[in-house]
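We begin with a single chain expressed as structure tokens, specifically the form predicted on its own.
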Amino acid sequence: MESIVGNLFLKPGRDKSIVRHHPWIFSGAIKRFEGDLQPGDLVAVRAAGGEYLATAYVNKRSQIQARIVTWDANDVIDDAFWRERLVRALAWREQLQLSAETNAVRLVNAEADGLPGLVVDKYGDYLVMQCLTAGIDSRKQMLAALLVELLQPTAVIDRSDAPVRKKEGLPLTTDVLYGVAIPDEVVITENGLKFAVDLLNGHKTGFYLDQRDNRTVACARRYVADGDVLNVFAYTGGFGVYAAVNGARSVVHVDSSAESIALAQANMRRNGYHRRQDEYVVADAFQLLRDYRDSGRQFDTIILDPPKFAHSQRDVNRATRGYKDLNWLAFRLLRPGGILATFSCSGLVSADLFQKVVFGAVIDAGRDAQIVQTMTQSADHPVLLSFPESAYLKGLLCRVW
């Protein structure tokens, strides 16, 4: 059994995201701490009179110096607490019944799940952890075990190489908690299609599952079909290979890595496609939209899923410059009734923001736009209600003329 070793006092009028089950704790809303507290370390969150709110684990080196696991005051926390906590993240994607869909999944969603800094995504047999923060670090072993007990994947590998590591003060590691050498790749399959995953290194956990839902919204052949599309950030070529088996005449993969794209085309090759209509290009995407767009290249389904531009507040205005940026050239690009899909995965930029840049870039395009769909992260990543930064990604489906 863990001990609570400390308690975290809040200043007057700072506890009502915490009565309200916010579970993060800024430094801005902190009085005091008491105890000799380590990163990791349970303690009672306090309300500036003394009353029990919730626990917490600290680590006074982060902006966000706790994040809460309960606002029971009975919960004991002990292994058996979080193998409860697990199971009830796994039992929610097993009602997902995704099982026909693919044999990748996000099984763990960090404070969606009730597990604040812990990502777990399962690809085939194999385990892919994130740890993070602090407390969550400190309690990897113990977690890896767990998952082993109720999942028997032939291993569990420690992803823990995100940058957002070095605001907890957490090196960048990246190792194999449980099981055999992973290879080199492993290939998944998401709705009858196979895709080469690179768990080791690959961005995040190694693909998009994030992506799963609209990867199917957004080449679907009613937009696709017949037409040229330019998949933008294409990292290992999901919508390029959605889109060429629904019947896209050329897909352009663009994307700054060389790993990234020779993946790309090695995907489209395992799902039969080898085709010399079809374009890999390493280049940088702002410059090479220019580029397109003075030369009069256009296209008739352009897809823009850049990764996270805002990581902490102070990157929001900047962000926001570079999506519109992105938006406006790609509005340049498209053929009269062509199709937009424009992502944003930063959680710090929301969705009516989003949408707000957007507008203003096909308004400065000189162009008309309709909002077909609307799109979000997959069942498996799902929001709590109470933190709505766990709403992350948007994305618009937008007709053009």
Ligand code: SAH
Contents of the next structure:
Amino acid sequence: MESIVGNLFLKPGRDKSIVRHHPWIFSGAIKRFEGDLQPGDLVAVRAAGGEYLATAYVNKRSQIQARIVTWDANDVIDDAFWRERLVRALAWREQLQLSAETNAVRLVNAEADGLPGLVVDKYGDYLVMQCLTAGIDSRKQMLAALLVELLQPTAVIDRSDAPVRKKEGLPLTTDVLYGVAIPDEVVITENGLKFAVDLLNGHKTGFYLDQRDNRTVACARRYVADGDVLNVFAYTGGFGVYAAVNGARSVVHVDSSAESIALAQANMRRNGYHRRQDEYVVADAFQLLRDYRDSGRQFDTIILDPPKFAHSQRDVNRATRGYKDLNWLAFRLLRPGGILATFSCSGLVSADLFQKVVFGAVIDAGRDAQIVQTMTQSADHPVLLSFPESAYLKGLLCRVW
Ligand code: SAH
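Any chance you could show the form predicted in complex with the named molecule after that form predicted on its own?
Up next: the whole complex, starting with the chain shown before.
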């Protein structure tokens, strides 16, 4: 059994966010630690006067020096505690009945599932973990064993190669924690469509599961049928495959990575699209959209799903300029009545700010647009109300004239 090995005393008046169940404790809020604490060790979080507030795991190397695992002084943090948290997360995915729709699901969404620092995605019979903090990294064998017991997967892969681990002083690694002989690709089925996922080398854990619902929404037949679709930041080609299936006349996939474009093309073929009118372009999106503008090329639907532009508060201004530029270009390339599905996965850019940026872009493009739907991450990526940082993905479906 693990035990609490020390104390964390907050500065006077810094207990408010913790009482309101925000799970992060930054260095600036901490008066002192008590005990010989190794990264990942458990402490009692105490108000300046000594009163118990929560139990957290610590990492003094990180800006976020402690992450809370419970606010209940009676909780014993043993394997059964972690098991119960996993069971609770799995029960929600069961309730969602996603198996009718897909065999690729986010099972654990870190802080939002009461498991700070842990992500678990399921791809068919394979599980892929991301251990993003020292607290989870030091418990990953135990967590993997619990996942094996609960889900009997073929393998558990640890994709702990996310750059955020550097902020925790952790190395970037990819390991197989359970099972052997991981195939080069696993083919998943999402809404009847097939996608190859590279579990060991793909982005994040292999596939953008958070966009599942948005692929259905933005590339619905009513928006894409008989139209020319531009899928910018294509990666696996996800949005473009949905567009083709729903009757798009042509789909142009754009990505700066040749490997991603090859994957997009392979996924189009896998779903029966070998068409001459579809294009696969390896290019910088900012440059290519400018070239299309200069040559007068037009589209009926554009999808903009860029990577995260803002990694820290310092990046936010630059990120908003990037979003504005892209959206401005996209608005200029749309035919009257055309649809723009535009996304930001930067948690630091709020939905409000993003909407303002898109608004600025449409004005500068000399167009007008309606928001016909707002989009967010799929329900297997829940957002904790006390932790708004867990709402990172936002999208606007706009109709332009
Ligand atoms: N829409 C995809 C996910 C996109 S991830 C899906 O649904 O799966 C972001 C992608 O943008 C990555 O594949 C990355 O290679 C690509 N990318 C990053 N910077 C780029 C740029 N400047 N121009 C074009 N593509 C870029």
